[in-house]
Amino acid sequence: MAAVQICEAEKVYIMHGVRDDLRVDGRGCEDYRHMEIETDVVSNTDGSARVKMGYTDILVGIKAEIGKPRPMVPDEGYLEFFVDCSANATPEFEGRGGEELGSEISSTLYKVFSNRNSLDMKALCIAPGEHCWVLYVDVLLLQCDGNLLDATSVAIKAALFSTRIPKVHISEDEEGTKELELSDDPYDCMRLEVEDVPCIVTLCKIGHRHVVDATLQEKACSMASLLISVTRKGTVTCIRKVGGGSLDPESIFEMTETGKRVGKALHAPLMKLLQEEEMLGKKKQKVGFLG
């Protein structure tokens, strides 16, 4: 992951500012940086969106195409992830220097959307055993400054909050062989439902106190991380340690009840930005530099 090198000084004046409850930016240990999220910016995807957390962008593909169940869940669709990492992010990310990251984020994104809890993979059925919805999650990391898995779950939530699917129907010919047949009608659409799809909340250890959304100068502070995914309704659906430090059992639950707290209050107001923007239908400004 992208990192940066401070000096003692530095990392001293960053670690009292954290136990005051003063970053460097003037936030608090549980703020976020200003967020702009928007959506529909890739034209020949069924779903997209991009998220600029502070100086982190990241911007989300979503297609979908039909293909078989997996053996274990005949009625459920699935979601496959590919993160890329622009070298233009850092020179860290040049060559195959990205991919371990990128691996890394997809793995846990995997994690975090096994949980039945997080999207009703039931919808995305087409045809028990036979046929599904597959969406693919496409995520390119445009810009790292820090907190990468936090912006890339609102990214995805933002994706998929305005992922349109073609309705399906299903004919059988005289020979009992099932024929499918797209809508052509772009309003003959089927919506997922995301209100339950989980948002990440990284909190790194500084010192004897945890921050949210850590800068690279803050992670550089930081030996340890804990990476909680929490849904609208507080519910943990994955918890991951990051880091080679070490965290003792009081500051993993500190840390885990401040990160359901930050979560559960992360869902409403993005869920009442998307569902704003939504409204606006065509008269919806492009700020991004895809407009």
Given for the second form:
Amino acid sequence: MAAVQICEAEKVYIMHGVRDDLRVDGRGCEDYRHMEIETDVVSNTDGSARVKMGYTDILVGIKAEIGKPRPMVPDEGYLEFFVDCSANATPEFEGRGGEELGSEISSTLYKVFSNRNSLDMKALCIAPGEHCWVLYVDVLLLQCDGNLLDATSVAIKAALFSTRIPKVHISEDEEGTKELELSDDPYDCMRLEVEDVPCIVTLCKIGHRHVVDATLQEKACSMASLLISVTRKGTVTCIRKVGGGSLDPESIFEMTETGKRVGKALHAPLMKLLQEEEMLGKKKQKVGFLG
Amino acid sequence: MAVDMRLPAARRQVASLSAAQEKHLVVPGDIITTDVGFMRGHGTYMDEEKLTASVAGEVERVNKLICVRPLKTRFNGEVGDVVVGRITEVQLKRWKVETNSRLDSVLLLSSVNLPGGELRRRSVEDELAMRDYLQEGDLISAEVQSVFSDGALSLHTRSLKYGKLGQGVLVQVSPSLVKRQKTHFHNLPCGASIIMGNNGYIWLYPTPGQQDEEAGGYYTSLEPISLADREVISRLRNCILALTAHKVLLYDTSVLYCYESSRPHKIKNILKPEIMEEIVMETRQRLLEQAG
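What does the same protein look like in the form predicted together with its partner chain, given that the last one was the form predicted on its own?
Okay, now the whole complex, with that chain kicking things off.
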């Protein structure tokens, strides 16, 4: 991960600040930075979203393709994740430098979305055993300023909300061969149910307390972090520990409780914002990358 | 526990309060003048008898010399500049310091004050003990002593006010936003101290007590700082970021005015776009009144 070098004295300052619940930028231990979310930024995808949190900038594009369903579950579609750490973010990601981080993030996303209840996979089925929708989710890290997974999960949820999959009509001709016809009407499309898609909360342990939405400097002071994916009802779908330090079972319990609380509070404002954006329709001011 | 999500808003052009002079702004490729009588300075090149800009910035004209001063650039050091830098490497008889310039700056072992303040020739033991004084990752404040032929800066900390920095917060801004002043070390009346490095690195730290004044940076106190001091430092940090976002020149007065305008708001709310705009407008107003 793009890490910053900080000295002992700065680390001590940050740790004492976290202990007193006043972080360097004035936030409390459970406050997120100001987030800006925009959907439909990439025109040739079926759904896209861009999330800016501090200086962290994540772009997600979703393309729906017709493919063969997995043999174990013939009546469901599936998701494929690919995370690209752009060299834009830091020179360390040049060439193959960002591959390690990218594969780490994508394996976490696979784990989070492997839960049967997050997304209705049966809705992605066209013809059981033969055709189904495969959603290729591409995540592009444009700028890294800490807390990549939280921003990525919010961006994926927003992109899934804005995804429009064209409706398919299966027609059989005389010889019995099936033909798939995609509807030409751009408004005749299927939307996905994203109510139960989880959001990831990263909690970093600094000293004896833990913080949400750590910046790169705070990350450099923490030895271990916990990744929790939480749905809107507060159910935990996946927990992962990252980092070289050890975590006490007591602190894991406390951090999980905080994660549940914070994660639950993420969903309501996000859905409200996405619905608000949709209501604006044509009146929406497209900001994109040059705003 | 607050979550603030919103749709992005396009940046609005803030109406210029002082319409005194129209600035001549150029982007790379813009023709500055076709008059052949001018000498070309930094940031320009000759393209078929026409003087063209090679960087994005403001055109400066001094008699017959035309140069373009870029808005966002790496730090180009001059002798006498005060910089805040981070040690990246410990080499033989010198340290490499990162100062946001094109090349890492150099801090020679002979340019630092030895502990105890003795004036003696540096011995082999001093060379071996370099890491005990300054390690990789440490922050220092120093002054530019000279510039090497390749453009790298040679720093020195041969004064008690320079040296290793203790507890505090580093804010990184563009070097072009830091105003050149007589002194770059300020003890702000709001209760914190600030070092404004010409290289864009600004260091905020709690005002040291009387007894620490002459320490010279050898003893880093790791005592917890009081909550009141922390609040002042966090508020200053957010104010500096707000001023940077609106491209206001940074110097002690502008930072102080911004701090005072931000008093009614909560520290963490200062970075919200609408509150940033409000605070910076007020600061600009006060600065104009003070100047005019």
